[in-house]
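First comes one chain, alone, set out as C-alpha cells in the form predicted alone.
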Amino acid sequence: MVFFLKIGGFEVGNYTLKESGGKKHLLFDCRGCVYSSSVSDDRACRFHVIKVLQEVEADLIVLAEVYERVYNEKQVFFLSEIARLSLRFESENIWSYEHLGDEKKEDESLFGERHNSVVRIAKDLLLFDPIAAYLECIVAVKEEKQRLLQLDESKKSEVYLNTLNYLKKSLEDTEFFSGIKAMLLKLKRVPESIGLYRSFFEVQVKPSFIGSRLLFERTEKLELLDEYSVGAASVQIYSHPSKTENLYFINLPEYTLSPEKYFILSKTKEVVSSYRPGRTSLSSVAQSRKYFERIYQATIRDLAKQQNLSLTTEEVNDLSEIVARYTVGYGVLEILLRDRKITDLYLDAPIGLKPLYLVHSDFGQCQTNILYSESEAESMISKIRAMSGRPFDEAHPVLDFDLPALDTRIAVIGEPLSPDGIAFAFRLHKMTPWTLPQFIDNNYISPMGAGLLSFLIDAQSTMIVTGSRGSGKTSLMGALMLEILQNQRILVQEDTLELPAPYMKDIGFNVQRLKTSAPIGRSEDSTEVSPADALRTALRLGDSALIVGEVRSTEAKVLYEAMRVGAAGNVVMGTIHGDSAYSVWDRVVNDLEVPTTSFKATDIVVVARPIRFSGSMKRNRRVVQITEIKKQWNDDPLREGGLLDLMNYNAKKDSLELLEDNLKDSDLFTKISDLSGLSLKQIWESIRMRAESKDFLVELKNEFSVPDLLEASYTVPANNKLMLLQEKQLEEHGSVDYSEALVQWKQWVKESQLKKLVALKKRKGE
C-alpha cells in the first residue's frame, strides 16, 4: 500500500511499507522530488524521513530514484530515536510557559525569546537538522549558566536552565546523540554538520533493479586473511576476533557506479525487460550470453548518446555485462558461483533475514556481506523452473538442478517442507576434475594409497567409495575414473550430474552418461528413468566400466547382482554415504536389502572423512581407510573377520599408512595373482611404480611451480605413457622391469610435459 505524507496541507512525498525477510522496509519514491534523496546531505529529505518515522516503524529505509539509497537497521534506529524524541517533547509541551521561567523572579519579556529558542531546538531543528539542534542546545545551556552567574540570588531562577538541561540530557540519552557527543570530544574543532551526518549515515547505493544489499562493517578490528579478484569484483576474507567463522566480503562493480551510469543501467534494464526467454533459450544461456551482451551494448550506446554521456568501449562492455548478469544471468549469485575457491553456498529461510554463507576451500565456512532478497529468490526459482521443466510448488517442494555453464548443482526447498519459505543450497564442482596427484599434493591421500587404488582399478576390482557429505568422495570417484585406461568404455550413471564425464570426453575418454530420476522431488508425470531401470539398461550396453554416482536405493540390488554374476565384465565403482567399511555393509544389507552373498562382490571399500586436528575448527579432508572385503564369512563381516584393512590413517602423522602385516591375509591379491599371472612381488612392484610416478609429478609441480602438471590433461597422458612403456617391455621381453619403466617414464615427463609448461610459464612472464 502506498501512503502520502502531508505537511501544512502539502503532499511532500509518498512511501510504501514492505516486509521482506522478516524486516520492514520503508520505501520512498523520490522520482520527481525537488530535494536530493540523501538523509546526510539534504535537510528536507531528513525532515521527511523523520516525520514518517513518527507514524510508522521500519527496519530499513530505501530512497528510490534512478538508483536506491539504502539505510541499514542501525541508521534507521538513529532516525527513529529522533522521531520518538520529537513526539515526546511535543506531548510534554516542553516549550510551554511553565518551562520557560519563574514569573515571580524574572521579567516575563524574556519568555518569548526562550519559547522561540526551545521550539527551535526541540521541534524545528530537531526534525530538520538534529545535530544543529544539539549544538544549539549546548550553547544555550552555557549562555544561561553565564547569565545566572551575573544575577543576584533573589532574581535567579533555574527553571529555564533546567528545561535546557532536560533537553540536553534527553538528547544525550539516545545512541545517536551520545555518539555525536563522543565524536565531538575527540575533535579539536566542531566540523560542518554535513560531515558528521555522513559519518553516521553512510549510505549504500545500488541499482534499483538489484534487490541484494552489500553489508560492510568497520575493518579496523578485523585481520585480513586473503584478498583476490573474481572478474571485476574484489574479495577480502577477514577473521573476526569474536566469531568462529571468517568473513567473506565481496565488492561488486555495480554498487560503485556514478549516478549517470546508474541511469543508463536502469534505462537499459527497462528496455530489455520486455524480453522473456522461454525454456529453449534459457537452456542455451551459456551459449547466448555474448549475443545478449551485444544487444545490450547497442542499447547502452544509444541511451548514452541521448543523454550526451561519453562512454568508452570498455565502459560500455562493463555495463552490458552487468545488465546481462541481472537479466539472462543469475544476479549477484553469479559472481560467487564463479569463485571456484568456494565449494558450497547456502541461503537459509527466511530469505533476507541474515546474510548468505559459504564454504571456502581455504578458509572453511564464511559469513558473507550479501543480504539476498525475496524478489531475487523468486526470480531465480522462475529461471530454474523454466530451464528444468520441473514443478516447484506445495505439492513439489523440492527442486534439484544443475546450473548451465557454472558447474554448480542447486537444491531448492520450499513450503511446506521449509515452513519459513524458500531456501537454497549450491554445490560448486571443480571446473576440472581432481586427480590423484592433486590429492597427494593436498595430503588427501598418500602416494602409496594412490598407487594401490590405481592398480586395483587396472585389475578390474569392484570398489565402493564412502564418506560423509563434504568428505570428498565424489571428487575422489572422479579422480579414480581418470585411472581407467582410455581403451576402455565407461558408463556413468547419476541422478545428479557431478562426475566429470564431459571433461573426460574432451581429453579422449569413451564415456556415456545415463541421467536418472532424483530420489526426491520427482513429479508423477516425470519422464526420467529410475536408477534401477537405467542400471539394467547399462548392463545391456556392452562391455564397459560401470560407475554409479551414488548408490541410494533399489538400484543397489541390481548393481550387486550384476557384480556377483560378472555381468558388468569390468571395473565397477560407486559411492555411498557411510563412515567405515562396516557401515557400508550395514547400509547395503540392512537398509537397501541386498543379500550378504551379493555384497561380497565388493572387493574394496575406500573411506574418506573430514578430520579436525587437535580439536581445531578447520576440517581437513582425508582418505582414512582402504579395506578389502574378504569372502569367507557368512553373517557379520566384523565379527567373522570379513574386513581386512590394507591401509589406515594415522592422525598423529597425518598419513595414510600401509598395514604390511595384514597383506599376507589378503584374498584379493591372491585372486589378482591367479588371474593375471603376476607374482605378489610383481604386484607390489607395480603398485610402488604407480605410487612413485604420481609422487614424482607432485615433486616437479612444486619444484618448478607448474600446477597444470597435476591437471587431468597432463596426468592422463602421463598415465597412458607409463602403461605403454610397460606394454612395450612385455612385448619385447615377456616381463616388466618396473624400475626401468619408471626411469624411462620420468625422462619422458621432463622432456614432453615439464619443458612445455616451463616454456609457457616464461612466455606469460610468471
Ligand SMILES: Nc1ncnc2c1ncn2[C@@H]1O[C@H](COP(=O)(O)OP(=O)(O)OP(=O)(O)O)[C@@H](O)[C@H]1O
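Owing to the predicted nature of the structure, the values given are computational and were not obtained by experimental measurement. Positions refer to the first chain, counted from 1. Think of the rigid core as the biggest set of C-alphas that the two forms share within 1.5 Å after superposition. Compared with the form predicted in complex with this ligand:
- With the core held fixed, the Cα of Glu144 is displaced between these two forms by 2 Å or more.
- Residue displacement note: Asp708 has its CA displaced by under 2 Å between these two forms (rigid core superposed).
- In a rigid-core overlay of the protein, Pro433 has its C-alpha displaced by under 2 Å between these two forms.
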Second form
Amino acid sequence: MVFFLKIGGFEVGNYTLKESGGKKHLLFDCRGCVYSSSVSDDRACRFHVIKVLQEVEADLIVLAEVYERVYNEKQVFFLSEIARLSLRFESENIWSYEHLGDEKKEDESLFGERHNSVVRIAKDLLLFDPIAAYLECIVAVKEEKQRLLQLDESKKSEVYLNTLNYLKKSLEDTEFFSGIKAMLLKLKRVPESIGLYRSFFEVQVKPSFIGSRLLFERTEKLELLDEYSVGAASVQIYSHPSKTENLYFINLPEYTLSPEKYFILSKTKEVVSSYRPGRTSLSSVAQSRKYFERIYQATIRDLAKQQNLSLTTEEVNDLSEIVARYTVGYGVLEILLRDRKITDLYLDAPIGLKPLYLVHSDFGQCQTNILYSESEAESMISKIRAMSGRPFDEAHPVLDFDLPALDTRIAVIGEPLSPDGIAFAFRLHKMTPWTLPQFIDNNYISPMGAGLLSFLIDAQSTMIVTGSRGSGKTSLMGALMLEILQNQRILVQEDTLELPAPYMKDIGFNVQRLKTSAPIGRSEDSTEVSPADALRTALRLGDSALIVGEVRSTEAKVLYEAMRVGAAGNVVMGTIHGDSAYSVWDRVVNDLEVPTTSFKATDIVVVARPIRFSGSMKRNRRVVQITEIKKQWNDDPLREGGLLDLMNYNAKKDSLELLEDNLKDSDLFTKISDLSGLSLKQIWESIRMRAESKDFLVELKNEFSVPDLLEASYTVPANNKLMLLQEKQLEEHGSVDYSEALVQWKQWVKESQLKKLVALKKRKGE
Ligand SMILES: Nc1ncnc2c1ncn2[C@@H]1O[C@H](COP(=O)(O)OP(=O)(O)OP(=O)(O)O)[C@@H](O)[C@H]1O
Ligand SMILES: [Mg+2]
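Next up, the form predicted in complex with this ligand, please; the one we just looked at was the form predicted alone.
Complete assembly follows, chain above in first position.
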C-alpha cells in the first residue's frame, strides 16, 4: 500500500509499509526528493520521517534512492519516541496560556515570548532538530531559574518553570534523550550536532537491491561488475539498470564500528583536537602522521581503560589510523585517493547535497555512496591553504595544488566563481608515465599515429596538444617527451607539477624543471616566478627541448616569439585547452594576443577528445586529429587552407587514419626532407618502422601478459636500441634499411626484454 501524507499543504514523499520476516518495514522512495535521504544529515528528512511515524508504526525504516539507508529497530525506536512525544505535547496543549505563567503575579507581556519558546522546543525543533530542542530546553530552564532568584516572593510564580521542567523531564524519560544526555555529560562540551546524530543514526549505506526489490516491485537488479580492496576498505562496483552511471560502493571500516569503539573514536578526536599540527608539520605530512598516530594510540588506550574496554593492539592501531585520517589526513578522500583505478573525483557545490562522483578507468563515471560534509570541506581547504601557501578567498576563488605524496592534483573553486560554494576536482596521476605503446594498447591512438608523432619529435617539430578538460593532453605530452632522444636536454615548465620529470630523470633523461606560479589564484607576495618570466629564463638556458605544461596566459607570447625566431631551435611542445587546430589558433591569436605570424611557428596540432560511441554512455579518450599548420596564409587559417589534416579519426573503424591524399600538400615533410637529407620515401619508411615497433611491443605484451613491457622503463631502452640499430646501419651502409633494422630490433626485444619479464613473472608464480 502506498500512502501520501499531507503536511502543511505539501505531500511528503511517498512511503510504503511492508511486512517481511515478521518485521514492519517503512519504506520511503526518495528518488526525486530534493533533500538528502539521511536522518542524521538532513533536518528536513528527519522531520518527514518523524511526521510519518506519528501516523504509522514500524520496526525498520528504509530510505531508498540509488543507495539505501536502513535504520535498525533501535534507531526506529528512537525516532518513534520523538514522534510519540511530539503528539503528546500537542494533545496536552503544553503551550497553552495556563502553562505559561500566573497572570495574577506576573506581567502578561512575558507570556508571548514564553509561548514562542515552548512551541519552538516542543513542536518545531523537536521534529526537525530534536537535539537542539533538548539543548534549548536545558538553557531555558537555567535562565528561568536564574530569573526567579532575582524576584521578590510576591512576584514569583513557578508555573513556567514547571512547564519547562516537565518538558525536560519528558524528554529525558525517553531512551533517546537519556542517551544524548549521557553522551553530552561524558563529552563535557557540546559537539557538532550532526556528529551526535550520526552516532545515534549511523547506518550502513547499501546499494539498494534488497530494498528496491521490496520497494519497487519490479526487480531492479544491480549487477556486480567488480570487487576489490583498497587498504582496509573494500570496493564494489555495480551497474544499475535505470542509471547511466555505475555505482561505486565503498565500505569503510569506520562505518561498521561498534558503539563503544565509535564512542572512543569521537572522544579521542575531541581530546586530540587541541594538538593539531601547525603549518610546518603539515608540510611534512608523512613524518608527522606517524608521530600523531603514536599520540592517538596512547590516548585511545587511556580512554579504553577508563571505559573498561579491552582493545587489542591491532584494534588500537586501526582506530588511531581512523582518527588520523579525520584529523591530520584528508578523511574519506584519503582512501579513495589510494584507489588508483580512479582517475578523477568530483565534489560539486553545494557540498553535502549530492554524493561524490568519480571517473573510474575501467567503469567510467560512477556515483559513490559518500556524502562529504561542509565542515570536512572547510577543513580540507584550510589544509590546502596551509600547505600551498596560496590564498583562497573571494579575491582568489581558484586554487590549484598538487597534494604531496598522493600523486594527485586538486582544483578548488569557491565564491564568487562558484555561486553555490566550494567545489573540488581531484585528478589522480598515474604512478608511472603513460607511454605511446600503452596508448596504442588502449586505443587512444593508432600505431601509425604514434609512429608519426614519434618521428616528428625526432625531427624537432613544434607541437601543440589540444583537447577538452581531461582528454589526456598532459598524459599524451608526457608520452611524447619519452620519445625525445636521451642525449638531449629537456626543460619542463609547469605551474602544477604533473609531467613525469622525476621519473624520466630516474631512467636516464636529462630533465630540468621550472615551477611557475599559477596564473590565477596567485598571491601578491608569492615568491613564485610568473610563467612568462620563467620562460624567458628557460630560453637563456641554452639549447634544449622545451616543454610548457599548459599554455594559458601571457607566456604564450614569449613562447611563440621564441619559436618564431628559432631561439628554441628544438622540440617545443605545450598543451592548450581547445577542441581543434582552429580553436587553438583562435585562442592563441585572439585571446592570448599572439600575432598570427608567430602562431605559424607551430608545426603540428594534435587533438584529443573523449568520444562517446553510439549507444554507449561510456566515454573513451581518442586522439582524433593530427593537423599540420601550413605557412602560406595571412589572416584566417581555416578560410585560407592553412590547416592540413594529416590524420583523422574514423569513428566507424575506431581508428586514427592517415589521409594519404593530403600528404602531397604537406610543407612540413618537404621541410624535414630538406633539413635531414632524407627522401620522402625514407621519411615514411622511418615512420612505419616506428609504428610497427610500438605495435610489436603491444602484441608481445598481450600475448605473454607482461604489462611492464609497455612501461617507460622498458619502452625507452627499446626506443634507444632501435635508434642505435638505425645509426649502425647508417655507418655501415651509408643508408638505413628500415625493415632490416626492425627485424634485428624485434630479436633484441624478445631476447633481452621479453625473456626477463617472463622469467620474473614465473618467479612470482603468476
Ligand atoms: N588514453 C587514456 N586512457 C585512459 N586514461 C587516460 C588516457 N589519457 C589520460 N588518461 C587519464 O585521464 C586523466 C586526465 O588526463 P590528463 O591530465 O592528461 O588530461 P588533460 O587533458 O591534460 O586534462 P586538463 O584539461 O585537466 O589539463 C588522468 O588521470 C590520466 O591518467
Ligand atoms: Mg593537463
